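First, one chain by itself: the form predicted on its own, in C-alpha cells.
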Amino acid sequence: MSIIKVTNLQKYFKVAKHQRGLWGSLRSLITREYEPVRAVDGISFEIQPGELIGYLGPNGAGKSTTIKILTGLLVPSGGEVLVNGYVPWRERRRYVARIGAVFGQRTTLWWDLPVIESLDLLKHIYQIPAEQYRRNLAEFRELLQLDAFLNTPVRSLSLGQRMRADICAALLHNPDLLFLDEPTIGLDVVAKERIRQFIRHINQERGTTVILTTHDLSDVAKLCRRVMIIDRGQLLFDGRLGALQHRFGGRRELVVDLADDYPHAGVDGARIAHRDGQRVTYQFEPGHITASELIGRISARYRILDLAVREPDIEATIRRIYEERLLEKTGPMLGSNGYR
C-alpha cells in the first residue's frame, strides 16, 4: 500500500492587486481587492514504502507549498492527502509521530543548548523508550560523527555540523518517512557527501522514505531513482532520472581510444567533438541512432582499444528544461498511476 498518496491537490493564495498610479494606489487603500495565485494546480502521485524521491522544481514552482501540506503545515484548498494512513492537517498530533522533517534554513533544535540536552528533550517530547533511543543515538553518533560538538550549544555551530545534528534530531524516534528540504544547501563537499552517504544508509538499511526538495542536482544523482518535477503548481514529470535524461538531455558522448592514429576518424551519425590523439570522443543524438549501433559502425571501420559512453549531466539536462519548459511543450510524462 502507497506511504504516500495524493490526488488532485490544490492550494490557492489571495493576493492583493497593486494597482498602478496614484489613484490607484488610494484606491488600493480604500477598497482592497484580490487575486487567487494557483501555488499547487491540481497535483497527483502516490509514493510507495521505501522509496527516496527527488522533488524538483524552479523557485516559486510549489514545492515548498507541497511539503508544508504533506507534513501537515498547511492546510490544502482542495484535493485529497493520505500519508502514512493520517490526513496530515487533521490527525498532526498523531501524525507527526511517524514522520521526520529537516527544513535547511531552520532548525528544531534549542539554540541555547547544547546538542546533547535539545536530544535529550526530544526523546521525552516523543517519548521515546529508552533503549531505542541509546541504540538510535550511538549510531548516529558514528555516522554523523557528532562527538566532536555534541556539548556545544547549537548557535556555536557550523551550517554543516547544525545540520548533522538536526538529521539526527528527526530520525531519534525511527519515523517511517523523512522530509528533506535543501539538506545540503551552504555545505563544503566534504559536509554534503557525508550527510549524502547518512540519507542513502538510512533509505537502505532502515528502509525509512525519503523525499528530497533539493537545488543541488548532486545531491539527486547520486541518491535518487525516481525524480518528480514541478512547475507553475504543476507536475510535469513523474519518473525514472534515467528517463528524464534520456529524453532531454540532448546529446550523449561515445569515447572511443583507437588503436592506431587513424587521420580521418569520422563516422555517420556522430561528430566528433573532441580529439586527442587516438583518443576520439563522438556526440550523439539519442534519438537518432543509439549507442551500440554507434559502436557497431566505428568497430567495423577503426580498430578499438576501449570505449566508454558519458550520459548527458543532470545539471545541464535541468537547467535545459527550466529554461526551454520542454515539459511544458511536451507534455506531462507520467504512467497511469504517475510513475513510469
Second form
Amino acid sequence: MSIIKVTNLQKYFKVAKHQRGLWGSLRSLITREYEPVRAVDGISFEIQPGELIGYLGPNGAGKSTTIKILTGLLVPSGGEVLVNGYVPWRERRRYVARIGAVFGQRTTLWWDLPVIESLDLLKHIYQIPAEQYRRNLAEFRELLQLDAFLNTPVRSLSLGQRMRADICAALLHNPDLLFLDEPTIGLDVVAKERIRQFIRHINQERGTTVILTTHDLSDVAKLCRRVMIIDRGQLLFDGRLGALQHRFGGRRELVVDLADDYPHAGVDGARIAHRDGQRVTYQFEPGHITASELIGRISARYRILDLAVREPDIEATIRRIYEERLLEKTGPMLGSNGYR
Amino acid sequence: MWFTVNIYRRLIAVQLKAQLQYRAAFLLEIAAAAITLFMFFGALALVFHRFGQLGGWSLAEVAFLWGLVELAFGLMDLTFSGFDPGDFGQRVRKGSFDQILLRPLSPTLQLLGADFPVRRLGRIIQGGVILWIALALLDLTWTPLKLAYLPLVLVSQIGFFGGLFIIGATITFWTVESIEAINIFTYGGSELIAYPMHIYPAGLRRFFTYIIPAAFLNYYPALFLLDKPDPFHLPAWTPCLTPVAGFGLLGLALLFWRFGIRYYQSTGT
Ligand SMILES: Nc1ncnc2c1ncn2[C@@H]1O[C@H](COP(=O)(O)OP(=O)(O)O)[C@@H](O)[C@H]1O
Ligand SMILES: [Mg+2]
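Show the form predicted in complex with the partner chain, please, the one above being the form predicted on its own.
Full assembly next; the chain just shown is listed first.
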C-alpha cells in the first residue's frame, strides 16, 4: 500500500497582469486581468512507506506548491491526493497531527521563546505522552546537538541552529511522514551534512517516510535513492539518480594502466581522451557499450595492470538536463528506467 | 473542551513570559497609555466645565459611556490581538499563517493565543477607573436586572469589537491595502460610541445604528441603565438587542473567517 498517491495533480494560480504605462495602471484599478500560472501541471506519483524521496527542481519549478498541497495548506485546482489515508486539505487538522513539516525559510517555533519552551508547548499541542517526549528529546538533542542553544530564544539562533530546532520540533510527535521544503537552503557544508545525516537516521531507524525538496543536487545524491525531477510544474523524471546519469550523463571514462608502452592503444567503441605514458583514459557512451565489454576488448589486445571507471559529473548532467530541456524532448522517462 | 482551555492557558502563559523580557518598554507603554487617556479625560472635563453638558448629558453620564467602551475595547484588544488586522496582514504576507494551518489546533484558538499584549492594561485600568468614577457620581438606582445587564453589555461589546477585528483580519487574505479603511470601523467605531449618539448628524448616526449596529452596544444600554428616554423612540425592548448585535456580529465574523481561510487555501501567499 502506498502511503502517498498523487494523480494528475494541478495547481493554477491567478496572477494579476501588469498593465504598462499610466493608462494601464489606471485601468488595472478597475478591471484586473489575470494570467494563470501553472505551478503544478499534471503530476502523478506514488510513494511507499519508508521511502526517502528527493524532489528536485530549479527555482520556481513548483516544488513548494506540491509540498503545500501534500501538507494540506493548499487546495489543488485538479487531481487527486491521498496521503496516509487522508485527503490532506479536507481533513486538515486530523491529518497534520500525523505528519511533520519544515519549510526552510520559516520557523514553527515561537520567535521570542527559548527553544525548549517551544518544544514543551508542542508537546501539549500534539498531546505527546511524557515518556515518548522525553525519549525523543534526549535522542534529538544528541543527534542534532541542540544543547548549546536549547535555552536561547529562537530569534537569536543562526540559520543552521534554527533549522535543527525546527526539524526536532517536527518529529517529536513521531509523525508517519516528514516533509522538508529546502531543508539545507542557505546552510554551510558542515551544517548541511549534519542535517542530511539526521534525516537519513530518522528514515532508516524509524522508517519515517521523508520527502525533501531541494534545488541542491548534492542533497539528493547523498541522501535519496529515488529522485523526482520537476520543472515548470511537470514531473520530468522519477527514478534512481543512477538511471538518469546513465541516460544523460554523457560519456563515462575508463582509466587504464597498461603493462607496456603500446604505440597504439585504441579500441573500437571508445576514444582515447588522454594519454600519459602507460596510463590511458578512454571515453565511451554508456548507451553503446558497457564498461565490461570495453574492458574485455582492451584486455584482448593489451595487458592491463589496473583500471578504474569514472562516472561523469552528475551536477553537470542535471544542469545540462535543465538547460537543454533534455527530458522534455525525449518525453518523461517515468518507470522506464525508473524506480520499482 | 478541557484540552482547549489548557492549551489556551499555555499559549497565553508563553506570551506573558516572552513579554516579560521587555519589561521596561512594557511599563513605559502602560504609563504612556494611562497619561494619554487621562489627558484626554482632562480635556473632556474642560469642555464640560465650559458648557456644562454634552447633548443634554452630564459629565458623569458621558464618562459612563466612555469608560465602558474603553474597558471593553481594552479587554478585546488584550484577548483578540492575534486578529489585529495590521499584525495579521503581516503574518499572512510573511507566510507564517501556513504554520498555523500546519498545527492540529483550530486556527481561531491559535490566533487567540498568538498575542496577549499586557501593555493594553493601561487602557483597561483607565476605562475601569473612569467607569467606576462615573458610577460613583451617578448614584443609579440598581435593580437585579440592571446588575446582570451591565456585565452582559461589557461582554457583548468585547464580542462586537472582536468580531470587527476578525472581519478586518479576514479581509487581509484578499488585500492588505485596506487595513486603514478597516481600522476606521474598529477604532473609529469605538470612539464614536463613547459619546451619546444623538449629538451626531442623522446620516452618521443611522449608519452606526442600522448598518454597523454599534449604537446598540453602548448608547441604548446606557439609556436603559441611566433611565433616560430614547430620543428616537425605538421599542422598549431595544436594550435586548445588545447581545444580539454583539454576538451576532462575532458569529458572522467567524463564518467569514472560515470562508477566508478556505480562500487562502486556494490562493496561498
Ligand atoms: N501563492 C501564489 N500565487 C501566485 N503564484 C504563485 C504562488 N505560489 C507560487 N507561485 C508561482 O508558482 C510557481 C512555482 O512556485 P513554487 O512552487 O514556489 O516553486 P519552487 O518551490 O520549486 O521554487 C512559480 O512561478 C511561482 O511564482
Ligand atoms: Mg520553494
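What we label the rigid core is the largest C-alpha set whose atoms superpose within 1.5 Å from one form to the other. Numbering follows the first chain given and starts at 1. Note that the coordinates shown come from a computational prediction; the quantities given were computed from them, not determined experimentally.
Annotation: Cα of Gln48 displaced by less than 2 Å between the two forms, core superposition.
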